[in-house]
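Take a look at this one chain, the form predicted on its own, written out in structure tokens.
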Amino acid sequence: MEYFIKDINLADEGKRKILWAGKEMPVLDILKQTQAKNLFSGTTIGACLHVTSETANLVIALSECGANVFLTASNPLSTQDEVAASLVKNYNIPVFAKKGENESEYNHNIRIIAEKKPHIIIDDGADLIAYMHQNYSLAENILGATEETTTGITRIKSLEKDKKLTFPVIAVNDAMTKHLFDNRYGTGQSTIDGILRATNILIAGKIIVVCGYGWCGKGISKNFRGLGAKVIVVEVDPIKALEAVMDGFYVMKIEKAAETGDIFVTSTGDRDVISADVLTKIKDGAIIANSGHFNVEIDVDYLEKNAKEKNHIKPMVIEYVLKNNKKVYLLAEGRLVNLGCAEGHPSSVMDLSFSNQFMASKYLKENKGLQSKLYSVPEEIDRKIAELKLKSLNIEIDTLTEKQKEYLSSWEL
């Protein structure tokens, strides 16, 4: 058995976590139980995902339906070591990941997955997809890939625009049953969970600055407000900024917000959101966290080079004393705070996301010869997952009568 994990003896603890998460993932379980056990027979799937108990349920479902699955981490801090150990020992699934791996180890593990020459890639952030494009000789078996997150979709769109995308990719992130729920409710709750676990501070009465008002930013902002915080939104898109205003939030430039914010959270997918210039203006004692996929939204390099003092206050909390004597507290090294300081999204939300991943992989398996472009998740898959989720919640909805259908399909009064 191949693996790259810290301690195989954590396996039993990991199995309990996997089973606990599985209780909240009924749609994925239904798919696993109702699809043919040989659905992915002869198919190698390379997965580059956050190695959590929820991800474990996805790769187990794929494996039990015949896939040969290899898993690595999509972030150096997001791996739950006990889950990695359990997948290796209890489920015979090779895992190449450990929490806190360095950049060299991280890249080495991605290379291992690529060298398995997978037929299907399941990615989160597009690091594995990018590696396959840089080493295309490894992509000879590829049927296609699926991408989980907004940041990854942005990278793939760039590949497509430059006419360099060499195999089909399904934008799982853009499925309605993914981004409307995972990004808004999952990120909205888990980001605050990470901040609270790291700091144990009271949110009520604090001034929170949320950078970015996409679906993730919306969820973060609304959850902070629900805990009694005063929320400022920073945006560059006039439509999203207007939406934030209409939703009842303050909207201003980051330079102005820097002077008053107690906690700053980035969720844009872009670099240098909290730049060196912002850090020189930031309020003394401010807490800074990132909820975007990559660790580029906060200028950590500036803090490292210009702080006159650096103190490790507690796990995943670093105090930087700047030259002007102001103190700034960075969480999770500027990486994903919800996974670096907590356990990521709740299982019931990931049930929707990973059911999309399962069905998108099936679609790639059954539709060979797709063009090398970015595809949306087929609407019938999106709706089926929503229907199964409602069924699992014992919720019934109405259906249109034939007269109603006829009325909606006609232009005549």
Ligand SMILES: NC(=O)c1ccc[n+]([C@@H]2O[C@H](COP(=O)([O-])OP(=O)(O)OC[C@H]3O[C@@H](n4cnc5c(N)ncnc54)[C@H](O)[C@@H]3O)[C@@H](O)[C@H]2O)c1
Given for the second form:
Amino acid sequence: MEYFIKDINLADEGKRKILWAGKEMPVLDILKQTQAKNLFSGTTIGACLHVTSETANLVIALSECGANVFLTASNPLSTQDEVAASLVKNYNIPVFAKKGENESEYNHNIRIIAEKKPHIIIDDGADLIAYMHQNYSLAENILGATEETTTGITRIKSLEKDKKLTFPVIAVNDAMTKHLFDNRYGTGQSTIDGILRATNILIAGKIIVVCGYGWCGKGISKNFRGLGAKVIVVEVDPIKALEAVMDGFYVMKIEKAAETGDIFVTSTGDRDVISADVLTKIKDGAIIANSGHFNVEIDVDYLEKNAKEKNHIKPMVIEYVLKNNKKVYLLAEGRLVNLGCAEGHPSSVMDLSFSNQFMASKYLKENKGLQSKLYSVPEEIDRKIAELKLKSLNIEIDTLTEKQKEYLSSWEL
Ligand SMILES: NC(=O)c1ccc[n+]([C@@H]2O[C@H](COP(=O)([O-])OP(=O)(O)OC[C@H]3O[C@@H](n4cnc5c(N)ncnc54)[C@H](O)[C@@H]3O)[C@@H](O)[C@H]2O)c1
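Can you return the structure of this protein in the form predicted together with the named molecule rather than the form predicted on its own?
The next block holds the full complex; its first chain is the one shown before.
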């Protein structure tokens, strides 16, 4: 079989991890079990996702329902090599990814997936979708794509605005059962997990600067506070900034926060948030990490070109000694810290995200002739996933009586 992975001998370890993650993904399992086994037969799915044990459960589910799946990574650092090996060896799913691949290998692997001329694309960050738009002859079979993350949706909205979007895309990130849980609780926990695994630093009493108070930033801030940190939020949106104030966080400009923070975390989807200017003002010994999709939030280029010294302290921790003799510690090369230094989101939360991916792919397969625009995940899918998750947690909720329904839909006193 054609593949590009680090070491096939890691497959047994990978299989154990895939099964372990699967135990926490009951909704995806129920959805898979209740679909026809030939749901995706004759369908080639090109997936560009973080190659983790949770992603493995998604691609296995698609493959067991008849799809011909090809998987590549959506980040050069996020591949779990043992999972990639197991997918190839134990599940016969071709994977083109290894942890630490360089930019040219990363791009080459995306090209390989595009050249399979997929019917459906499952993307995280829109690199594969963008590649298909630059090489449109490869899109001859395409029914549509699904997009996993906020930054990918931003890129697709730009394509749509420029009237260049050439196939339908379903905004999985915008489903309630995705961003309310994955971005907030998943990123909130796994970002801290990454920082702790890389540094083993005590959080209690530290001053943490969280840049961006969107869904991810809210989760990161709340969890740091739960560990006893003092949290400063940096925002550009006045409403989000006000929300952070009322949630009990300090809010200030990055230049001011730079002087006091012990640990800086970006999660904005924007570039140059920790800019060269901020880096020159930053407190001596500061730890800097990014949890936004692309490695553009911290000006790593400035550090690379201007530091007097660069020392590899331990895996994924680099010390830069700046010209002003201050030291800063960069985690995961400025790439997603939760995937570079830890294992990404907990499986239970990815159960929700990937159930949306599974059902959105089914929707594309069954609804040919959609327009070339960005679609929401249908509300009934979102609600069904929430209901199944509650059921799997053995939680029952109330239902409206007929009288209550009538009351809630009437305007008369
Ligand atoms: N680490 C992960 O596993 C993971 C998971 C989900 C999403 N993401 C990524 O994290 C990023 C944020 O996602 P989100 O869902 O929280 O987005 P969001 O749109 O909900 O929030 C982003 C926030 O950042 C703010 N912001 C933008 N530029 C800023 C700047 N220069 N300084 C300070 N604040 C700024 C915006 O005003 C907004 O409130 C995206 O890149 C997304 O793709 C990462």
